[in-house]
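Next up is one chain by itself, shown in C-alpha cells, the form predicted alone.
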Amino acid sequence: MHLSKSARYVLALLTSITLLFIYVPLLVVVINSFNPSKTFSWPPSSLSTLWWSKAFHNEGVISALMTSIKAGVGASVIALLLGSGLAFAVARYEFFGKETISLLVVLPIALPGIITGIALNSAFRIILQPFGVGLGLFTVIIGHATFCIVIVYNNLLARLRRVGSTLEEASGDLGADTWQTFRYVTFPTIRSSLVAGALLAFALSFDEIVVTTFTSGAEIETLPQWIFNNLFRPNQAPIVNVVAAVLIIGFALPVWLSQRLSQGAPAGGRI
C-alpha cells in the first residue's frame, strides 16, 4: 500500500500521541519511585533509592506479593485445564449448542467486574459456607479462574483453527494412537499458545482487584489490594510508587513474550 508523505507524517504523529498518552503516566510513576519526598511532588527535587530499599523489606508488600503469586498460579493452572479442554471440544467436534457454549465461556470477561464479584460472593456464601469454607485464597483462585479461562480458551481456539486437523488425521492414518498423535503432533503445534495463554492469565489474575475484593474476605490481601489500601497513606505512598514501578518493569517481559508466542508460527511435529 502506497502512502503519500503527508499521510505518513499524520500516521507518525498519531502514533506518537498514542504512545505518549499511554506511557507518560507510567514513566511518571517510575521516576517518582526515586523521589525521596513522602509526597507526590513533581518534579522530584533529587533522586534516591531510599524507598526501594524500604519496599523490599516491607512485610506487607512481601506478604501481598506472595498471595498474588499463589492466586495467579492457581487460577492459571485451572484456566489451562478447563480452557484447553473447552477449546479442543469446540474446535474439533460438532455438537448441539456449540456456539452457545462459546458465548457462555467468553461472557465472564465481558461482564463488569463488580457484577462478577457480587455473583461469586453470593455463590460462595450459599454453597461453601455451609461446609465451613470461608472466603480466602481458595475463593480468590476460583474467582480469578472464571475469567482467566477465557484467555486460554481464545488463544488455544485460534491456534487450533489455524492449524486445522490435517496433521492429526495424517498421524492416525500412519498408525499412531490418540496419545501418540497428541504427544508428537498436536502438542508441539499448540505449546506456544498454551504458554502465551498461561502468561496472560497470570497477568490478568495478578492485576485483578474488583473481583478479589468480593472473594478474598478479611484474612488475605493481594498486591493490588495493598496498593489501593495504602495509596493515600503518607508513610506508604512512596513505597506504593516503588511497587508500581516494579510491576510495570516486571510485567513488560511476560506480556511481550506472550505476544510473540501468540503470533509465532506453530512448531512442527513428528510421529
Contents of the next structure:
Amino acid sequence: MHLSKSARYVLALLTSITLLFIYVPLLVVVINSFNPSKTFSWPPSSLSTLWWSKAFHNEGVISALMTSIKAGVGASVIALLLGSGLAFAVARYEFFGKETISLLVVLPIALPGIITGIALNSAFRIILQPFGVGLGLFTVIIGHATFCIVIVYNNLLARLRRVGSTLEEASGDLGADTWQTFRYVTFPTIRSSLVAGALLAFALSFDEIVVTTFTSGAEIETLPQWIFNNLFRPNQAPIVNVVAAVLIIGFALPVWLSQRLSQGAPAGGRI
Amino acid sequence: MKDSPSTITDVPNAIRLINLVKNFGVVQAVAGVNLDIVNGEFFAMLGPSGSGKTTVLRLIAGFETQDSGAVEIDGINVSNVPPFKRDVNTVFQNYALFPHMNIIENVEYGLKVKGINKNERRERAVAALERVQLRGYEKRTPSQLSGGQQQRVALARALVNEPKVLLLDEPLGALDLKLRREMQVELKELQQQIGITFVFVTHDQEEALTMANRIAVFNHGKIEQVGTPQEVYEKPSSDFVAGFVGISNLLHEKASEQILGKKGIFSIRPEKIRFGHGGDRKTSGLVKEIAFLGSFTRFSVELAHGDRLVLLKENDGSSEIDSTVGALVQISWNSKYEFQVE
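Take the protein just shown as the form predicted alone and give its structure as the form predicted in complex with its partner chain.
Let us now look at the entire complex, which starts with that chain.
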C-alpha cells in the first residue's frame, strides 16, 4: 500500500500516542516499586529495593500468588481437556446440534463476569453445599474454567480447520492406527496451538476478579483480590507496586510466546 | 465383461467392486458400481468432476464406508476393514506430506508404524527415494521441494510399503503441462518395473488414454464403459463416452437416415473424415470454422440438417484443400469407422 508522506507522519504519531498511553502507566508502576516514599512522591527522591524485599517476605502476597497459580493451572488443565475434546468433535464429526453446542461454548466469554459470578455463586451454594463442598479454590477453578474452555476451544478449532483431515487420512492409509496417527501426526500439528491456548487461558484466569469474588468465599484470596484489598492501605500500597512490576515482566514473556505459537489464529479474548 | 482373467486363472483380482453404493445426504455419489481390476494393471477411472470416481477410490482406500455393496482387495472382502488394515496405499491429490517431518521421515512413516526396525526401514526408504530420483533430499522438509518433487516423495512414501494396489487421486493435476507429460511417462515406466497394480483417478481423457491399460468411464455415479483405450476411443458405448473421450462427431436421426440410411445416433472420429470422395459415405457441408493447431488444422463443417462435423487435417504439405470459411465442401469417410451410440 502506498501512503503519502503526511499520512505516514500522522500514523506514526497516532501509533506513538497509543503506545505511550499503554506503557507510560506501566513504567510509572515499575519505577514506583523502587520509590522509597510511602506516599509515592514524584519524582522519586531516590531508588531503593526496600519494598521488593518486603514483598518477598509478605505472607499475604505469597499465599495469594500461590492461590492464583493453583487456580490458573487448574482452570487451564480443565480447559485443555474439555476445550480440545469439544474442538475435535466440532471440527471432525457431524452430529445433531453441532452449531448450538458451538454457540453455547463460546457464549460464556461474552457474558458479563458479574452474571457468570452470580449464577455460579447460586449454583454452588444450592448444589455443592449440601454435599459439604463450600466456596474455595475448587469453585474458583470451576468458575474460571467456564471461560478458559473457550480460549482453548477457539485456538484449537482454528488450527484443526486449517490443517484439515487429509494428513490423518494419509497416516491411516500408511498403516498407522488411531493412536499412532494421533501421536505422530495430529498432536505435532496441534501442539503449538494447545500451548498458546493454555497460556492465554492461564493469563485470563490469573487476572480474573469478578467471577473470583463470587466463587472464592471467605477462606481464600487470589492475587488480584489481594491487590484490590491492599491498594489503599498505607503500609501495603508500595508492595502492590512491586507485585505489579513482577507481573508485568512475568506476563510479557508468555503472552509474546503464545502469540508466536498461535501464528495469527484467533484467540478470542476478554481482557 | 470382456476380460476378467480371474475366471481363467486362480489368481484373484487385485480389486473387485460389487454393487457399490454411496450416498452423501440426498446426493448419490456412487450408484451401483461393479468393477474388476486385474493384478498388475494400470487402470484409469476417468470422468468429469462429480461423476463418483474419487469417491470410488476413497471407498477402496477405506476413507469412506459404502452404504451397500462390497469391496474386495486381492480376493478378500475388506468392506468393513479400516484403512490402516487395507493392503493399499494412496498418493493424494495434494500429496498430503507430513509438514513436520523431513523427506526421509515421511517415506519411512509407513514402515515405522508397522514396527519395522530402524536400519531396515532406513534402507528401504533410501531405496524408494532412489527409485523416484530423489537421493540427496533426505533431510529437506516438504515445503522446500517443488510440486513435482513433492509428488515423487508421495509416490516413494506409498511404494515403500509394497502395497498390493497403489491408488492415485488426480496424481498429476497440480503439475504444469510439461512436467505432467514427463511424469506420465515416468509413472508408466515405474508401474511396469515394479508390477504393482495402479488405479488412478483423472478427469483428463488424454492422460487416461496415454497411461492406462484399461479405462472405466464414470458418469453420474455409474460406470458407462470399461475397456482398453482403443475400445473406449474407437467404440464408445454411449453418447456420453463418445463426447467425453476425444472429440466426437455426432450424426442425429435425420442426418443418419439421409447419409447412412440407418436409424439412431452415430459417431465418427474427426481424424477418420476426409475432404473429397475417398470413402464410401459421402456428403457435403459449409465450412463454419477453421483453426490452425500447429501440426493440424481443425475444420468445422455444418451439414444440411444442422449437425456439425469436425475434421482434422494434417499440415503435411500434401493438402490441396484450401478452404475458406463459408465454402461448400465435399467430405467422406469409410463406413467401418462410424458407430452407433444410441
